[in-house]
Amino acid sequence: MKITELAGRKRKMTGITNILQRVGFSPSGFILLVVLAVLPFIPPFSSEFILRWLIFGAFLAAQAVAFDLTAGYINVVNFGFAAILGLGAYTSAILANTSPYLIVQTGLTPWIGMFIGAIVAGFVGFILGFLTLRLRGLYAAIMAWFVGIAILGLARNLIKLTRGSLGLSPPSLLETSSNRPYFYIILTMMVAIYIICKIVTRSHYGLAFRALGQNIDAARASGINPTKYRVFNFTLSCFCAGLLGGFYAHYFVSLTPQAVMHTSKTVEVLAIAFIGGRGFLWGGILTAFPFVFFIEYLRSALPGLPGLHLVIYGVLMVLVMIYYPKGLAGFVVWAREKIKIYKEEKNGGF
């Protein structure tokens, strides 16, 4: 009877593990996600200022996932990523405006405006995919950067639409002063973006992405259409960025071109994605939260050293690229394999 019960429990656990793996989670990863979900109820994480750190961690992690879809799979670093995120933020903020200082006063609910902003950002990603079709490596990254600079310039100069450097004060997403509901919104967005990207990369699209990232000529000779897969990759990545931009606009309720679209914001996301491990997607999630807590602590402890976090990002990126190019996720996979081999050898010894 006991053997039958144990066998039944084992089959049930195997079934749960298979379901989790289909959406890109290992059992340990799912447990960490559950722990993250209950943290806002546990002191000191329940305090408002630490909740803001958690929100920013989830926001940065979601960006890293969307960024890694392009950088880690088709091997193109989208240096215009922050500008495209800002495009989604500005689109949603402008559509939600009711004040007379802008020429657009539609007063659309932010919940709809966020998705319209994502569609606009996705369309720009669609165009960017076509613009970089004939470009590779550094040249494609520079083209993406130029597009980002153009979007930043438009946000600064279209004063009647964006108020330029004066910025916008879009309405908040929720009528509450508590950060906890916003944390669960961005956590849901992070998980949704991760699952969608993971499902895509596990399909034939993912195989095509990796082939294009390794050798576009060989991929084309194998029958892969670079236009189809590269444009789709850019579109999906930028759509996710635009959606996150909408959340940014209606959570921080303060929007300026410099604060959201500057290239330094892209560098932060790039650093998290690369330190986490290119081509893993979940590496950025694993890296973002401890990094945000560490950086925010440094900012509060050393207010006289602005920009210190960028120096730390740079040093860590250099160390990772020299000594462990697969990043934190690669180290976790290596450690997991070593533990598995050790267990098998130990069981075999008996």
Second form
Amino acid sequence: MKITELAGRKRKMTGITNILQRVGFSPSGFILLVVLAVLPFIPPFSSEFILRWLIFGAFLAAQAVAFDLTAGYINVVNFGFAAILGLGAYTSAILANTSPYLIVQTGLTPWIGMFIGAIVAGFVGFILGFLTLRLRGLYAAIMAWFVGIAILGLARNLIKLTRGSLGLSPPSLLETSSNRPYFYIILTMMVAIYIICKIVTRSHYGLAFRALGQNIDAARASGINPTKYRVFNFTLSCFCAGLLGGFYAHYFVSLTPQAVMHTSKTVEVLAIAFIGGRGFLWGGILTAFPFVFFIEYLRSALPGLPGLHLVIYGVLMVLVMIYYPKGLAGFVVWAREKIKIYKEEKNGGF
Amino acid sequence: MAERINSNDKTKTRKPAKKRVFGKLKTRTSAWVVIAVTIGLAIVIGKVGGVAQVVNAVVSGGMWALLAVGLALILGVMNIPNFSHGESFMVGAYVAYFVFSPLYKYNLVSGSKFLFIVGPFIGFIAAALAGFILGIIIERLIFSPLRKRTRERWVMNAFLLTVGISFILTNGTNLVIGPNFRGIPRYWDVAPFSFLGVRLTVDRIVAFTIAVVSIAVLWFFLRRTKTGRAIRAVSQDESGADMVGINIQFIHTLTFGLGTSMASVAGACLLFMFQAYPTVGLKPLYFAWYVVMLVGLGNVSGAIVGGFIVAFLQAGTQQFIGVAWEEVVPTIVMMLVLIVAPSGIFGSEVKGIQEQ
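Here we have the form predicted alone; I need the corresponding form predicted in complex with its partner chain.
Entire complex below, previous chain first.
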């Protein structure tokens, strides 16, 4: 409640809307989510082929939410995001390994391995944050990049543990060839990550995050301990990344350092999060799904131009950052306000 | 940060720290320690791996220094942490390749002695010009509009924009030119020199010389010419420089062009080592950032020393720990530096980074 009062937009909330608001959904957002949930049963989307796109979209969307928690709130860009995600994926995959050629042969079930991977990723995030977040944001960004490259190097070189560049082929999460169950798993993970992040950012922590992101000195002067809040934020984001990494490992069942941890993967997530809008969390979700469809369409329509979608990513990101920093979510909020004002005027409110 | 607040209490009238791009180095204890370690490392490498290793490290040190100087200059004057520096390197490599190889083919037919010697230099000059033009285009197209719109959170926004530029350039090159490797075995087809029992190819000697000469020219330009003085003035106090009638826009464009041009020259000179392909810039970018973070953000004079320090650390890693750990050791070194001397071993001189 505190935060709504402070933001000066106290609303009367009743019934189901109230519950939804508490977990961070507007009514229209919730409707979109329900549509997304029933989409795998509607014909064009129910084919396995398009289901894979949907799964990939949800995976990107969840990443964008976790990424936006640091980038949009405390204004620190985690440039090793893909590597942290890969760390979670590799931890889970190594623990699940049963092949006798590698050192570790625990054969742990992916369901537990995913969470261990997430904890490892969170721990690395904590250490990294603890070292760099005492300093200004740029140091954290560059150091995260360095750590990401180091993790990539380790994954490539510890051949006894990771099979190097050949990559691992971890067991799949479910014994089914259908993609539909996986879609619901990743959708649940996406919603869970979103709700956790939203609850955190709605508490007094969120207020502290925003203050730190806007002006760190002013925030410090008003008694906010920057290191504590920023490290907490960073750790949570890395934890979510590790969890998603676990899903990646056991869904795509192939894990190579270059395909998961490369800097360009971070940039893809960054582009989606930023086109979606910084500091809204749901902007990334809104962008990821249309984007995946657009890109897959582009890929099948113009097979002779590899990487065209990446160029479009980059150009869009640069344009959004210069001319419309609020992104898509900012536009939606603006449009909603406009419609509200228009309706009120029409009703003769003022 | 805590130290800073304490020191403020002690000396109430603290003079604002004078920022010098290309000033004298402030040597601190940490700097001396690192330099001593590097010299020790150089001696050990010389003993174990032979003089050749040391000479190679010096040559690559010159290149890292050239790259890092460009990066530090852009960071120091414009407060832009340039992530697309590696792409300037890539552009330089491509331009040198596309200028040099037709010349080389023509030369095989005509057999002109003059063109044989001069050909590579034409490639280098073309690369420098291409880098300069690229820098101007990027500055005018992207940073100039951003600067006019908002200076809020400038460092982070600029950083992310350069990330976007890097992404566009890499993938655009991949799209237009293709992912093929384009390289040359060597620029000059002459037998390698023998120096102190080390075989040195002409290419390496020329690359090192060009690095040294470029840095020296930049030093002369910044210290002795009117425009150079204006650049330093902008780096110290932008609004002050504006007030005395310096054209800020021109200085920014020029600085960015100079920085990218230096990276392009490095890319052209190292074409015999790094073949040209779309993501060739990643490793040079990594090392340039390593140098800049090590010596302190935006410290141009420090970057020169830092280039050699990093080269020797790299050589030491290859010699004693193994090539496989090449990516891990820098991270550990950086962690230590951030714990001991967060603003780099020579100290950071960029006001903007500290303010935001």
